[in-house]
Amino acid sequence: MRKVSIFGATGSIGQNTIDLISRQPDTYDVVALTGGRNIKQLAQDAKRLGADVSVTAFDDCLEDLRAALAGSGIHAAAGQAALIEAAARPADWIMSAIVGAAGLAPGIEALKQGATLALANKETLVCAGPLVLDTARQHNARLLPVDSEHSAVFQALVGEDMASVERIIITASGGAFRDWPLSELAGATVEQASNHPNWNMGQRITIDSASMFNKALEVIETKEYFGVRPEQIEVLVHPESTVHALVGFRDGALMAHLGAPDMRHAIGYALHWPERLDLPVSRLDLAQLGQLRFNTPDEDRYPALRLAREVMQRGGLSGAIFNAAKERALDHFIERRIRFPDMADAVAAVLERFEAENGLIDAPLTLDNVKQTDHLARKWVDETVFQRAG
């Protein structure tokens, strides 16, 4: 039996992972499932899969989780310390699908156990890429990408020499507003931003797709994971979401990864790696699809991409600052305190403020410094938002 844990089990990635695991109940022994406030789903899955422990990230949900698991023999726990303890439990394969910077510490703890970490949490590498990769090397752990774009790149590179790679192209759907006039973006609502044209995802990542902050994080993650220079990374808007990424080689060849927009492709590849096994996903009918379109993204529409390139050039703790500011700006948009374009403005303002503060960005890349920088960046976003509102 292969021991597995799923962090972020109640989200879309977690649920798709559970779907694949539950199809082979005699193959997997589930150690830990973690989630947020969807206690009913978390407890239901923990009981169905026979998990050893189930953890909610929120202390105030602990009693509800205990009640939902009563009589099952599954240990219930809550809070950040409980997440870390769950990550320290021996497992062969761990899915890291907690949303946001909250996934960083459990991911590092899992790597310290020498586990294979299937990384769907892009913030882990954005905030602390060198620290995470060093931890994996020190503990002989393996890091497998689960973002569809990075999984596609990873697969296209099988058997290839990184020295022969000229460029990496990741694609973006363009999100909910790709065809909107720029003049109308200021009036975009939360509900409109939450409606993705191709993928079925959670609200936050869907809005991040509309602003392309999600793609900006993926650009930074590409640099960290594959060790390429910022100028080697390109982004193309691809409305069909069929080509997930391409790798260009020095002989002019392009290797593309195509598949239906179903996250079980990337999850299944990481789950079964290095083998390829059957997956319950749609097969592409290219004749029916008919065409594949690609366009260069307009950075006036998607300023997040420009900010990501500035972050890659700046280095240090700028990735952690960028992510924290983005997450907090998104909170304010969802809570209807700022307009859709104001999110990028708030992130830019916080990055500029950090740059003006001597030494903050260039402090050593430690988990404690990432946490402190994260806290300060969120505070400064709040100050920026409330000053403008006042």
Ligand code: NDP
Given for the second form:
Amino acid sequence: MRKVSIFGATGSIGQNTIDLISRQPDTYDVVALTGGRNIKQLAQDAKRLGADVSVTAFDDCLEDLRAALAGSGIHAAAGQAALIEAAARPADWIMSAIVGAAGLAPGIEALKQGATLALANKETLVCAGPLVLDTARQHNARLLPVDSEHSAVFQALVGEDMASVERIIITASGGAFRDWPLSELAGATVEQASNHPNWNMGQRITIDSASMFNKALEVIETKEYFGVRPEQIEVLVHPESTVHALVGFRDGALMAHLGAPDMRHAIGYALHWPERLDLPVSRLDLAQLGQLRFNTPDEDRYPALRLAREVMQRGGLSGAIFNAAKERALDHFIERRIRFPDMADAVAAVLERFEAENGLIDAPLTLDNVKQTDHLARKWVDETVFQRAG
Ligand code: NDP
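Compare with the form predicted on its own: the form predicted together with the named molecule:
Every component of the complex follows; first up is the chain already shown.
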């Protein structure tokens, strides 16, 4: 039996992972399932899969979790320390699918026990790429990409030498506002931004797709995971979301990865790697699809892409600052305190303020320094937002 744990089990990626492992109940022994506030789902899955431990990230949800698990023999726990303890429980394969920077510390702990970490949580590499990769190396742990673009690149690179890679192209659907007049973006609502043209995902990542903050994180993730230079990474808007990524080689060949927009492909690839096993995903009918379109993204529409390039050039703790500012700006947009384009303005302002006022951006890349910059970046976004409002 293969021991597996799922962090962020109640979310979109977590539920797709559970869908796959519950199809082969005799293959997997579930160690830990973690969630946030969706206690009903967390307890139901923990019981169905016979997990050893079930953890909610939030202390105020512990009583509900205990009640929901009463009589099952499953240990219930809550809070950050409990998440770290769950990540240290011996497992062969751990899914990192918590949303946001909260996924970083459990991911690092999972690597410390030498597990294979299936990384959906892109923030882990954005906030602390070199630290995470060093930890994996030191503990002989493996990091497998789950983001569909990175899984696609990883698959296109099988058997290839990184030295022959010229460029990596990741695609973006363009999100909910791809065809909107620029002048109307300021009036975009949360509901409109939460409506993805092709993928069915959690609300936060869907809004991040509309702003391309999600793609911006993925560009940084590409640089960290594959160790390429920023100028080797390109983004193309591809409305059909069929080609997930392409790798260009020194002989001019382009290897593309195509698939239906279903995260169970990338999750399943990471679950079964290095084998390819049957997956319950629909097969592409290219003739029916008819055409595949590609365009260069307009950085006036998607300023997050420009900010990602600045972050990659800047290095240090700028990835952690960028991500934290983005997460907080997104909270304010969802809570309807700022307009859609204000998110990028707020992130740019916080990055500039770190340059001007605080040497922390060049501090060593440690978990403590990531936490400190993360905290300050969120505070500064709040100050910007409340100053404007007041
Ligand atoms: P969801 O919002 O659907 O799920 C997030 C999960 O994290 C839930 O289990 C949630 O618990 C839990 N959670 C929320 N806040 C915290 C916290 N502070 N501490 C610990 N756990 C928390 O997200 P997705 O599944 O969409 O995305 C997960 C990660 O995967 C993200 O990093 C995203 O960028 C990445 N990703 C997602 C893709 C997708 O298709 N959805 C594609 C590629 C990457 P609860 O719901 O119980 O409150």
